[in-house]
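What follows is one chain in structure tokens, specifically the form predicted alone.
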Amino acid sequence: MAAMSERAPAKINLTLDVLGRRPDGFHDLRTLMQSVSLCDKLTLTRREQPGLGLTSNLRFLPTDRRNLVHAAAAAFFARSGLTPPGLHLSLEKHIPVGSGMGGGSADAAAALRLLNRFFQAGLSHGDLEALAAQVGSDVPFCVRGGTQLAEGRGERLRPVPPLPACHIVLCKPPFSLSTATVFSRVATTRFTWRPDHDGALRALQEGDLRALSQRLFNVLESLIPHGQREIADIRSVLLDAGALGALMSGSGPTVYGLFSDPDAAHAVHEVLRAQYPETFLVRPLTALPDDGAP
């Protein structure tokens, strides 16, 4: 069989609230999540050597069992009952590592979709999302994509009206953040402000980008161990350039801005990219890419 590829879109959080710690050690969340057009790419081929091999274009990225792609593959083969033959996965990374945009989760989700297609295993979206929940909190969303309200650990998903058409500028400062480190600060924090989920959902229902942009909120922004000034500076640049709203995504440190004016988005993208190489101009995705694509 010829090589087969699957794209792995990044995500941003339009809202993010942490409701409390669960008995299993994870946190209950409520978050509006949105797929965007910045994608990694995973390519699967057969090989003679038994087992699963993984390589990446980023030399520093672990390609052993620390990578969620391996965990996703193990979950797939355990569920499908298939015997894993010799396989090679090539991971082409574009989503910055440690950025709050779910790159590792997106790759794991892409692995599940790709293996299901490659072996014609016939697992449903629900089956894949159940497997995804075994791998990581953001992986079920990354299996489904689009615009979703996620609750629980992130495994309970409810589709909501899509983010209105817009231009999104993503800017990652020159440092990464560990999700575990950021969440470790939750227990000692009393949040003063919470996201207006109802208002954000109403804005999505009405297709009102401006109203939605005014309700972007992430409780984790106050927990960042370092770099808060730089994050705030990037947000200010985006807002001064005409962003309708700007927010840190996930556990950070990437900051994004939503623009209705394409010229303003292109202009500030160039300004920020001159200082921050990991700056991207993207669009929201209402569904996952139809793969088999280049």
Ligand code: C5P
Contents of the next structure:
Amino acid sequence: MAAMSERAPAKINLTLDVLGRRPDGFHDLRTLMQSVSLCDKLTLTRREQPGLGLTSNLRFLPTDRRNLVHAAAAAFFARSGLTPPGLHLSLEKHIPVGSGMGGGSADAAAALRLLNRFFQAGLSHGDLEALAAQVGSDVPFCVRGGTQLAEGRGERLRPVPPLPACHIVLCKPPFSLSTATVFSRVATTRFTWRPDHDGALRALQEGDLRALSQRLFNVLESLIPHGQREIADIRSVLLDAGALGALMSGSGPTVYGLFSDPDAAHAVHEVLRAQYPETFLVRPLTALPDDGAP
Ligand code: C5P
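Please show me the structure of the same protein in the form predicted together with the named molecule, now that we have looked at it in the form predicted alone.
Every chain and every other molecule in the complex is listed next, the one we just looked at coming first.
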């Protein structure tokens, strides 16, 4: 059978609130999540050798059991009852690693969708999302995509109206953060300010990009001990260039700005990219790309 591919879009968090610590050690969240057009690409082929092989164009990326793609494949074969034949997955990374844009989760979700399609296993979206929740907190969102309000660990999803059309500049400072490390600081923190979810949801209802941009808020931003200055600097550059709002995504450190003016977005993309190579100009995705990916 010919190779089959699936794109794995990154996400940004438009809001992120931590409501409390759970008995299982995770945190209850409320967060508005949005898929964007920066994508990894996963390609599946058969191979002679039994088992699942994974390779990536990024040499430092673990492709052994630490990679969530393996956990996704294991969950898929356990649920579908299929015996895994010899398979090879090739992962083309574009989403920066450890960036707060959910790259590893996106890859795992793409693996679930791809295996379901390849084997015509007929698992429903709901089935795939349930498997995704076993793999990681952001993976169910990445299976579904678009614009969603996520609660619980991040796995309880409710569709909300899409982010109005806009231009998004993503800029990752030259350091990476571990989600677990950032969350470990929540215990010792009292958040004074929290996102206005009602206001943000109303802005989405009304398709009001400006009002939504004024409500971007992420409580995790105050928990980044090193690199606060760099995050603040990037945000200032974005806002000075005409961003309607700017925020750190997820557990960071990527900062993004939302623009209605394409020229302003292009210009600041060039400026920031000269200093930070991992800078991207992207669009929101209202739905996942319909693969056969190019
Ligand atoms: O679910 P995932 O493996 O992506 O989470 C990575 C880490 O982030 C967890 O081990 C946990 O420390 C933290 N986390 C959390 N609460 C969440 C999601 C993640 O504490 N809702």
